[in-house]
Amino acid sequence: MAVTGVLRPGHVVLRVLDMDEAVNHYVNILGLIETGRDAKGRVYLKGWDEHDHHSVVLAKAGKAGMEYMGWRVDSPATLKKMAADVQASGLATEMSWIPAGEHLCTGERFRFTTPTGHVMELFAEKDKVGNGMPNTNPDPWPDGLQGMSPTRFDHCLLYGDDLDGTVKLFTEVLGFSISEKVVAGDGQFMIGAFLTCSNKPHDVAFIRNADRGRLHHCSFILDNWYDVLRAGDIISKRNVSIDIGPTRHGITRGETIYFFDPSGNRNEVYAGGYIHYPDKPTIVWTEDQIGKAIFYHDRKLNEAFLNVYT
């Protein structure tokens, strides 16, 4: 299929509490590389096959959690038409352009916030660096891979208030469609909504909490369920903070595991899933299975799971 408009998920920037253990774990651990250091002190990250100069940038702050998170479009006009669009909707407030090079090696932003307090970027020039292989020829993998060495930045969970009004932000204005969704009551009720853009299963998800503007974890992709079970390995080796896993979502299909950053922000490692295209039909999980949907497996609420944000 043609992808157009938002292409994908292009940048999330976390907040941290300590730069220097926050590197060690993003690079030495999980495995993305380091691209860059600015003049505020922020740190530049992407996954080995991203060819997009970052995908992570990590901010020293007082509190951990989630600054904004950027999305790619495909062309400098469709970024003026979408900020367009997303100022006549009426759904998004505190918008503003933030100009070329405030982030390295990318041009100019269109920042809003969502209607459940969560601070978006839309951008559609950012320099290529390569995934460390010629275009031409190429081997599978690059020498000198470490940790998990995941090859991108895939999504985030969020929670807030008013997830009505961001899915419909996301759906009818910025061309998302919602893959699956959580439903409570008479089933009219949406708790939870996963969205992508492209032929994922997800490229963000939202639940409804009465806390605006929290991350409940970034997402990071891996090939398949070995490199989920050898991260499983890396973070006993290491001695990382764990949450849950390795094991399965019934949302998504998706193999995971769970573990924290040194200041607390969740950070996921994930394989598998299934292809979506824009005519499949939305899948529907209710209240009563939220258990296997979430842990397929276990098919139980983790209470801690549910939260634990920042």
Second form
4 protein chains.
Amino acid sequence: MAVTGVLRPGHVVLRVLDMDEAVNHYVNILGLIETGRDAKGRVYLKGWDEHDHHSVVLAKAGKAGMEYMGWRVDSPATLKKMAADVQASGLATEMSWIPAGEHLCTGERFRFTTPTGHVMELFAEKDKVGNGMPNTNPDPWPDGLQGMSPTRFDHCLLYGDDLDGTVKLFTEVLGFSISEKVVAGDGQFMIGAFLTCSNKPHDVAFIRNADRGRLHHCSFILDNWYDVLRAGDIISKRNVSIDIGPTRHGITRGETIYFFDPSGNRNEVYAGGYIHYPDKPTIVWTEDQIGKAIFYHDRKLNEAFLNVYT
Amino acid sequence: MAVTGVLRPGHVVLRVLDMDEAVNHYVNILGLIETGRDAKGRVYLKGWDEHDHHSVVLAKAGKAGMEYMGWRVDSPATLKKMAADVQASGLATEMSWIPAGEHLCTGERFRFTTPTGHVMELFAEKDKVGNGMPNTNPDPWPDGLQGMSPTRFDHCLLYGDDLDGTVKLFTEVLGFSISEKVVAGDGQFMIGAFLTCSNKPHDVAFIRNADRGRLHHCSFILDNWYDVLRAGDIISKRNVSIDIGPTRHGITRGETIYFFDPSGNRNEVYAGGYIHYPDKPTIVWTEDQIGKAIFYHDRKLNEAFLNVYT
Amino acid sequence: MAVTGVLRPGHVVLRVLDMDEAVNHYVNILGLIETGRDAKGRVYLKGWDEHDHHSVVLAKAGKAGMEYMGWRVDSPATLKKMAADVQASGLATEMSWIPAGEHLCTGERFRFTTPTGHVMELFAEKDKVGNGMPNTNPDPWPDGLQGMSPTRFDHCLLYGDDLDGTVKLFTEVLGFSISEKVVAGDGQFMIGAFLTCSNKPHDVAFIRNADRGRLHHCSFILDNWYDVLRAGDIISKRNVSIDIGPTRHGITRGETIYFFDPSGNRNEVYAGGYIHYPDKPTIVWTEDQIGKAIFYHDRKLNEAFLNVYT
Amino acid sequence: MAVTGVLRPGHVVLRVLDMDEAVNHYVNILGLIETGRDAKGRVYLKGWDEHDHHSVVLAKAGKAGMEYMGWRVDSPATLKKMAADVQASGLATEMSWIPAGEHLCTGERFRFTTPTGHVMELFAEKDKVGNGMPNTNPDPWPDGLQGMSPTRFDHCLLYGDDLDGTVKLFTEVLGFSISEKVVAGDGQFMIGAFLTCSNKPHDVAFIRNADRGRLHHCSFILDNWYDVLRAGDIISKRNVSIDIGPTRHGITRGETIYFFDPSGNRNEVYAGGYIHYPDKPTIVWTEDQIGKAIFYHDRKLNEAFLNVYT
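Since the structure above is the form predicted on its own, I would like to see how the form predicted in complex with another copy of the chain looks, so please show that one next.
Entire complex below, previous chain first.
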């Protein structure tokens, strides 16, 4: 098969302080679809065009942030093989198997912690619930969409200390490519890496930061730049805390707007970006152009954007 | 690696009746970039965001159509392995190795004919010429673009007789998925198959047809629906022969417009479409909904669209 | 005042064969808002961004078509003056005053028939019901919009015989400009006139035709080309009879799609177009370019578009 | 006529510090078209879809700002009448007639100073040079456009002290409507007024400010939100000083981006906005919602935006 191994970001578990407020935000404003609640009180959500049972899980906690992120691999055999590879790599810590069913509608998951302190999982099985339309003669979009109605959970950007270790783990063990990176000093010191396991410009990104295991934002994909405008309108109509945008990223070329959920987790909705292939040269951004790399239009460092994370 | 094997449609060689007219069409109107001419008089072109030396080759001939299509694989080792697999499959005919350099800036190619009569090639090496911007601190698009300025050659739709054999070859030997198919009769008789080796909704498609080895259209990708409008405007401003559009496809959800090059080869420019994964259910279109499948808005069979090909 | 006299198309009364089907079409699919029903069973509708009580009235009848069209003038004084001018012109027939209240929430109307056989009205007063948002600190769009949700009723295109007489009435008596016209033969024989009383490219248009008093289409305005795509999607999702589009008009440059209500009245939703001023030269289309004038992209005469009207 | 009196902003004369830099900015980056230079060294420019000879004049000066703004009226008779009305109003000062030909291709102009200290002109005649396309069978846009290529000069926003006097002059003498206003304190103290003589949401706006006769920005109109994105990209590609955007205004609903010319004059490019009619209620923004009024998405006062002007 041409698309193999790690297929995509399969889920992100977000810690939220107040579940009702969080559900209102993610369902009515962002526009995800609730697909279930479990005995632990976790709420399962998906973007309308995702076929899997869930891609976002909200978990009540005393403090915001990302609990873990899960990656869908192509088969149970790959799951076993990759788990062994991760173990053999010596790059991961706190490894364990989570039994099937611990997440609703999901098979067993192999959990590990990256050198940047992020808990990650690999899994091969999750029930398909469809995208709200039949698989025979479907329309292009379903009725009844709400809010910004992104099609899919797209990626997370994460902050942590041992960036080199995590990049090594994702590229050498999990098969990701570096689509873009930010370098400092003499150009050899990597401070940010944008990693892809697909034709998307990124599936996850990491920024070097003294605090370990942190979430900068989780991102959802929209169809186009008008949807980004509409997202901005909804942010204002619903009094959501905005961070920055609409604007374009230099990195990935994506069209973007950032805002916060009621717990303070940063969300992005995103459109555009190029088609990545593994033989495409890695784009390098130098530290002096970091403003342009992040926010292409105003080319300015924004301290809150860099330093506020959960 | 997560994206492996056959990476993408790497080139299409189009037969054109008059080279000057063809170059005018593909460069000034469609907006590809000329990257070279060879001793046989062939003209090499690429979309602006493609890094490889070329993706379209124009070859003077007495009759329009597609001479062959080439597929970029991830490495010389994969090329050797896939060539052997194709040979072992018993599904391909007229197999041969084309030496490196026969195409400008391109390594050796393994050529074969599919059961539908289409000449296909696999290759692993082509020089990178870049996308008109530096790999360090690039802007999102280069200056000096012309015409419709698609970012990339995207796919071909091909007509031929032994559809089942070709689909078997692409899925079982070359690792493609069937993203969508059209079925007739009792639902078991496949009359069209949309195949992908990537996260794109299709990289090539085949329609069952008595004539072998035919080209319905070759398609180029645009960023958005406004670019499709602009393409329509350019078609009219430059007196290009239009086929149909702007409209949306039911199949792939793509936003599209069709037109003809001066030799009668059909071109498409295309935007939108979903993100495909190999575990996504195949979408099935039944014969009675073929109108909606092809042209979602007017839902009508268009005889010229179905029966005009080169 | 700088915008004076006839301000805008204030209402169109459409004959429909089945009121429930018509209301479903105009409210749930087109996305107008119902504002009232009167003792005669007529249903009053408006686009969401119109402040007046209604702009479309559906009236049950045995035969589709336009019953009449009403024009909002700037004041009761102008209404009196213009009624007198119309009477004095000798160009109108069947003149009468309709008392206030005959339409819900509407003042008295001066009714007359144009030389092309169309019943027109002038009126100065209609209750303001607002656009669903406060006049203090409003958002840019209200919640709860449905269907294509055009902002406003925009114009009608009408067919009739004495085109010269009607154009003379609109330009010399009612103060309209000719923004564009279509001419035949030696260029002196006008077969179509696009008339504006505003900065819009047209507020009404007339095509020369042997049948008198006919409606070709009534049109509603959308914000942009993506809304035209979405309208096309809704047409297909809801099995509405489509006529043609999405495409661009040569005349007005508008981005358009045409479809039919369940009674067979043609509707258009429309975006774009230029800003008109009365000193802008009239654009002239010659008969040989009529295809391009009407449908800019495919530049073809479409017999159904020309010959189907109500 | 239905559109009468003052038709539109006909020209703005901008003071620039370095003419070559200014021409490069307004022609190559903003994308206006140069139509002439006069003996005083002034450079005349127009948006591509304007038919008049010029709408922007660049004049070398020691200090940036707006020298004056000119308004096109519908006829020489109206010019005489309005000049008399302005004189009789007692609201204007420093009145004079500028002879025909002082501006290239322009008739005589009646000049006066508003209570806010802005020099304004009325004129009735300027040569038509067309929009780069024939008036017979035109395409929707011409070839060879550069930069952001706005269609027209749209409006200015001006700062000055006697806001009430200027609003009285524009509404009571020149026939403008107040489309939107910003009020402070008990709601009776107007601090901003958006004035229109057309169906556009504004043709000029004034903000109360201690300094007299100042320019906040001059604005040019684009077709759509994608053009605003492209403008943002061009700003960054060409290292233009950006102010803020892309974003939406609460006032007018317009989609916008702001930047500076090399002399420090603020420019805006703008798309969208509603259709105004003189009977539409004035929208009122209260001081506590001023952030949302100006920048709808982030709803924050931006000191630089408010306090930087020329």
